[in-house]
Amino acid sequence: MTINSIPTLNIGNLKISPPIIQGGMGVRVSSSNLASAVANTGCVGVIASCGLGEYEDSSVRDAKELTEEAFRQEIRKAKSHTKGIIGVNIMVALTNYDDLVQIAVEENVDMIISGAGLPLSLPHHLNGKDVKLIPIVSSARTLKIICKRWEHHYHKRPDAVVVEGVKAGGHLGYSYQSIIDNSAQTLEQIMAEVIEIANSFEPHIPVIAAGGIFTGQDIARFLRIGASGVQMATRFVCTDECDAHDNFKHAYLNAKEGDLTIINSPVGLPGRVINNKFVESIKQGKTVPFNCRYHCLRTCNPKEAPYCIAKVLSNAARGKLDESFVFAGSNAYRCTEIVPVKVLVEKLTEELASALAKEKLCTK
């Protein structure tokens, strides 16, 4: 099988080949530099809207305006460096969610990917524009709820759906206990249930697998069980073009398998991080007192939060790892080098083509 015979991920009129969406990573890990480089390979480059702009020293009023203007500028910058497909990731939990969605629509992004809550009103902001809307779900039940609401209120279905499994990095849509005791459903199990629902519509809703996908062989495995494509984030951290500080990238290179651990985040969700002294201290109950000026997340209660998650993630993006932690997927320890995005995508494509060819031979 040749590389040219790899299936294309079709989302409406968008054709994505190889069928990979780069996962959105905040704060300032996947911005315009990474997104445009990924889009230039034929994949989808994604800008994470969370925490853009150097807002830390701004006033409350200025911070909101600064982050939103930074988001607009990152979209424009990415689009100026590629003719490929640019998407954005906007978390429902953000207090300025509606404003960020409006900016994305105004700037004519190709797609909005939205999770960390149910994006029930997302189609309201389209204003007739052809921006693809892609919710992130961790269960078939969630997709049912979104489809029912969108159809009833907006006569709209998702253009695709990302199914994020328990092996993903960052905040996870599972209970802390189910991750710790390994009782959460596997991505494969959830995919089967979601695909059944997605295929009940005509046309079918493309289903995109995410969480723990590391190699071209992994991509082939999910295509085989019915995925139309995959979303990958961890692999794109260790690239030259990733917007994060080199210290952030080297945390991946230096990690061992046992260093990946689960924390309870102040936003009310568990999160997968790379263990370090800061993580150990917060697990032991240490707090970092702060005055919340921005109220950036709906789900964060500053009076009870042991530390400011926005500040911690900003420190991480700046390379200040003594005062922060690094979000990472379960396979982060497998990253061994920093390479150009083009080289990474070529490797994944070759692995995928080889895996698909072997499968074809086995079925003859």
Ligand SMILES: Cc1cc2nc3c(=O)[nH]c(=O)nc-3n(C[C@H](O)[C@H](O)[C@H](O)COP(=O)(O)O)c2cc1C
The other form holds:
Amino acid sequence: MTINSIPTLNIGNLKISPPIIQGGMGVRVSSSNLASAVANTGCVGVIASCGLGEYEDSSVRDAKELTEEAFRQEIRKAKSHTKGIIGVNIMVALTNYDDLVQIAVEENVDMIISGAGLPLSLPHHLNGKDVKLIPIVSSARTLKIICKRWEHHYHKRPDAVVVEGVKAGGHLGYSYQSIIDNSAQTLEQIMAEVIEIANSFEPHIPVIAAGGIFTGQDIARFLRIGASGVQMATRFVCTDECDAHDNFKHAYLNAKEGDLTIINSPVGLPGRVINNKFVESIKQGKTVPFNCRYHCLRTCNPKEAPYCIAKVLSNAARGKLDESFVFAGSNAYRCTEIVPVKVLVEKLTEELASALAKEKLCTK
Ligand SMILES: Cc1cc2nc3c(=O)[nH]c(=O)nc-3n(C[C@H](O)[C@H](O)[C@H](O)COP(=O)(O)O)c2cc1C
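Beyond the form predicted alone, can we have the form predicted in complex with the ligand?
Starting with the chain above, the whole complex follows.
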């Protein structure tokens, strides 16, 4: 199957083909190893900035410095292993958000993707550099607010926007209840509204769909409704190069559909995880007392949080699943094998090309 027919995702001067961004996955699930392997396939590899640096065993004083220095090193490492496109994911909810953005700009990453809050001041840190700025939104309203603010204060508009739907992994920008009772808008519905706003700008802002996209056919479906590309995360966990421990990857392979469940995270947002004994115990109100190493999340109150989310997620990445949960998208149960990134991307590309070719035949 020829891949000539596959549209390129253009973000300014960046040409992304196949049009896939690997979603940032914290803590330590998408670091330099995964990101550089993905970038070597023509897609965008993304390093998640949160909780790097194995600071757990360090003193309180230098925990923040350690994680920031580790972030810098991960960017350098990724860039030394690829000539491809490297982005970073920085959550607005992090207390050292500004410092992390500053580091990413200093290290000349290609793009900063930023959600878990409104990245209203993101352009402030650019210093004239050509780093693409890409907010993550869950509604058209949010994009409007960001565009208005960026135009007014920085004469800048987003270089692209990621729309993250309810089927995504990790923390979700929807109410717990709307996810549980299926009343949240679908990704397709939100995409239509966001595309309308994105297309009101000249040139149009590329819109990237995320959440529950698993196959090349899924990618084709979103391109058909006007997406310029997709962001995929869950699918990249079951790869040789994913930075998490093998136990983390095997939790995906062993998961059944009914094991995917929603928790209320101390971050103040719901999150999708794979059920296990730890999840059951925290749902029943179990707490895990902890010393806060540094107040990493604005939205967490360490005095009241039932457990430290950073510590739990770092346990997960280290494979200590008795003391943690594994973040996962709603399709995690469909992962059946661990493959090299190159093999995964080739498969997705073939499926996408074939889906697009079939469509062409049908419209002739
Ligand atoms: C294990 C895991 C960790 C994640 N961590 C983050 C994160 O740190 N920051 C963020 O903005 N999104 C995070 N996400 C969301 C992804 O970047 C992505 O947008 C989403 O999962 C896409 O849906 P999919 O997993 O169904 O492909 C995470 C997702 C997973 C599966």
